[in-house]
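A single chain, nothing else alongside it, follows as structure tokens in the form predicted on its own.
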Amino acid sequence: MLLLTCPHCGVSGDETEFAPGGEAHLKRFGPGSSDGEFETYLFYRRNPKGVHFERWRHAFGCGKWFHAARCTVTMEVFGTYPADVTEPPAELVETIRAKRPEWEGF
């Protein structure tokens, strides 16, 4: 079971309090994008074994979106942060690298 903390209101709870929203930090293409770029955006997602960044919404709380970093193997949540950033906070990346030195991410 995932235990998440909303970075907006500070409420912690299990995953049933939150709604998943898929992979975080996707590059969205504008109206002038090619068919291939649009197809990639719609249908292609990473499915890593290990560290993964996801979007979540505090469905039964403040209703705001946020991002979570977690391990898909152990279900360990490394941390959460607001969704209005383009990449994970440096402190979170350092935390992940300390726990998973082999990780090659951001």
Given for the second form:
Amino acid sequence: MLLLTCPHCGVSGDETEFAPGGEAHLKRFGPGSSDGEFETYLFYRRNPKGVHFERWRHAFGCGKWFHAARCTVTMEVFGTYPADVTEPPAELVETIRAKRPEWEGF
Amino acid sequence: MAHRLPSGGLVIDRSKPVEFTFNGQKLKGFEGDTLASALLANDQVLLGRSFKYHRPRGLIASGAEEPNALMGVGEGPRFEPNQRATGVELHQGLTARTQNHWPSLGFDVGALNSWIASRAPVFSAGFYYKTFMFPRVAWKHVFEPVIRRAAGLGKPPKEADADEYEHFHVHCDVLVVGGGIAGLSAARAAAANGARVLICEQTPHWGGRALVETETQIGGMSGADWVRGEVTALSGMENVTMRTRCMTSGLYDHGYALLYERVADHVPGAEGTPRHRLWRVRAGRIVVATGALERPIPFANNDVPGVMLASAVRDYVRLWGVAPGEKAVVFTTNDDAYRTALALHEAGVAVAAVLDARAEVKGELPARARAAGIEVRAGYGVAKVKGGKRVKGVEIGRLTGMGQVGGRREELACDLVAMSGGWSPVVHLWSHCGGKLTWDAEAAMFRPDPERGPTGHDGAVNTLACGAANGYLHTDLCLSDGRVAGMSAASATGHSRGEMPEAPEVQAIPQAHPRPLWFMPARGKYAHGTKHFLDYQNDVTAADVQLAAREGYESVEHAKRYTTLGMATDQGKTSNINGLAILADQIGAEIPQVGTTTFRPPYTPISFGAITGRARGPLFKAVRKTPMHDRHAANGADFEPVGDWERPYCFRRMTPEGRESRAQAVTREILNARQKVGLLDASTLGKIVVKGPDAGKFLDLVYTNMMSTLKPGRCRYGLMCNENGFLFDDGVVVRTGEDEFLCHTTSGGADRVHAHMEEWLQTEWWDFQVYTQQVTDQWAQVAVAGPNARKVLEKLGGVDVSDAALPFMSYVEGTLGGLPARIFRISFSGELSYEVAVPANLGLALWEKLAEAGEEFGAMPYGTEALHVMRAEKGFIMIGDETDGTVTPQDLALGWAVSKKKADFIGKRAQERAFLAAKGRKQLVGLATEDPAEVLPDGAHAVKEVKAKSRMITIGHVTSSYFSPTLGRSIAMALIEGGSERMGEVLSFPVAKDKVVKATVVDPVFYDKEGERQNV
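Could I have the structure of this protein in the form predicted together with its partner chain, to go alongside the form predicted on its own above?
Whole complex next, starting from this chain.
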């Protein structure tokens, strides 16, 4: 039962208050994209052992989507941030680097 | 013979006798007894039959680790099977029954299993896997029923549970698990520093083993007195919550814990209190002070009733004043069990000998035993127990360095064997959430590795073990370890006043290290191990583990599953360490290399009632009702669930012949709507407002159709696909203003569609200026459908609903019959139809006005089934019937609603994929059965060719099937491979063993193909 903090309303809540939305920062490929690009966008996911960026929605709260950077091994949550960005904030990347020197980076 | 001692028993009240029933026999105990202690006091040593071999079994333990004494407790609606007698508090009128035997506990036919097993390799590890292989069919009809009858634990209760259960949601700074001296010290230290502390203890008593070990003095008083003082001090602190009878069943991610409080098990049926309570706790820090469990020693016949853990024997004597036998033999690998010998001696029970596996026995406890005149035999062990339903004696011998029994074997007569293989810290909770263990070879135990404990959301270790759970078995270390853990936990949650409660002085007897003894004897005559029980509850022996290792199951996780070691309801509390040590020996590895199996919650089983809490009956799930619901109920409605809604399926009228059947009602409702006019409560229809300068642009992306070109005041039927290109919702979109749209969704799909829109708006097109709002509940809506529909609305008056003013697929706002209304000229029945929406609080008024105005025009309400049949007659699809998540609009011949002009919409790219554009996909068709009276079963499969013997190849399936009263024949829709090219083809549907229904492929629009009825 993860403990997550919604960056929009500031509430820390049980996992059951949120709805998971899979891997974050996927680039959408629409009409005009190649079959390979579209397949990758639609079906291929990283599933890393370690640092992972994922989407969550504060479904039983403010209703807003956000992203969480989390370690899939220890469940440590490095931070959460709003979903209207294409990459994680620089400070968060620094925080993760400090905690996981072996991390390949975003 | 076991009996109640004339005096003693710290937790029983001899002035309060209690009567109870065991297997129909009336027995007496005292308040404070457990069912186990009371049975033992009545010399009831045989308490059950084992799982596989049906061997006679008695008590091994006195607490949570008891594997054998499982009983059915209570009666009728309060009956619960598989209750550990050691955990059941005795109360007046308690009834208990033994399990897993036939015809009786004393004479059990199933015990033949044991006799057979002694002569043939049956029931050994993997026996089922190896034996019941062929023929396949025999598994279902022969093997499984027989095994199910012979094996298994208690029977489930037959009646509904009479009790109530509830959940608590709690936050605290520090959760302390375990109310022994370490836990109490931790709680005291954490609380003194200002932390909010929750401390829970699984038994009804605080103090743990301190109550029993009377040789030990804490702060100049007995352990029990010191505990009383601590409990008094803690209960006076407002930042401390204390609960007994409260077992922490599991630790989960980020400091989440589940606690199981047995509030009223000891006072069944108590008013105003739940039976069990599940605590859902989020703690800043968790202190695990769960103590340690004593290990049995695997020697031959170590399961005969009368063989018990040494600590349990001591517990029965000192806590409940019960002597478990008349003459005891103590078999130990350590000093601690000498306390049992001394306790028995004090209580007047003869101790034939203490057999100590260690060659050299020094130390004060052995010295005290010798001084009391008890014979101590160093380097000796029990080779075998004599007796069947009760211990009659033991065969003993000298242990060699290799663990063999050497020299002359003797026999000692006794009726009680107290064994102690040393202590294992209770590391279950520590391990539940990833805490790692380290092997302490000197103390022969796995103990928590504090550097690698479970971590919280911030990555810091959030769990601290202390006391015996941390591997400290001595009183003074337990106390100081607890204090330090409490201080650290408080400090980590921001509470450090620098308060360190004073350390009490401890007078305890020092103890020497144990000699690890995992299998007795490890080699030699008795070492075949088929009667050396490790896991009593699952009947797993040392030989099973050895066999598993020989057959290649060398990983501890594999050996566990192959033998079922540790997989019973006791989760291997007494068996795991012995089992993995034997496995290690067999494969020539060290114990830490073999490692432990995964510990999983719950620590001890918790009730389904506690998990369920209040979520039963009407509270199981919220039901949504429309504003007209009660009126429908009064009008004879039969309801059906639609999403979370309850909608009238049909309205069954009274006739001179009695109340209509459902089928009669549905037929009447359809014909009435087709011939006159029907009223449908359509309030459940999903409604989402999409508003903003970019609303049209956004809807162009969400729907497959073009929505931005819709004129204000007009309606358009729209389809929604997911990014995979599959249809997932449909509904009519209304442009209610220049930058405002009202999107209708399916009744069950409103939440899903709204979430879908928000997801795309927030995570992909966050620069769009659009707001969405779900307004399903804000509006009540009634469909007025049928040739007389216009007359009904005109009678109410106030809005021009003529075809000229309000043509098909248009919308108007006005005051209808005095009510502010939105009127949509849309039709799901194919008839002239208006959907009238009013604010929800006026829904009932609208319904009543429509019913009254409609009376002279023959208006009758209709339900969802009539709705379904009428839409099927028109060939309209229903999300969830014609779609199943793998169907595209093109498959349903709805390609006309998929824009070719738009550059993009959700699902467009996917629909260009080869797979979705391929020929031969299943396509929607209508079906006309050869016999018009024959209604195809929903879901029936069409086959390429009907075959009697071999497997048939299906080419599609029926998605909707009804009898159409309008057409007087059956109709069906189906998804059939290449369906659009099969017009006129006759398909075969094998629906039963000897029955094939034939149906012709036809146009799915069965009625009014030109749509003339709705365009009037």
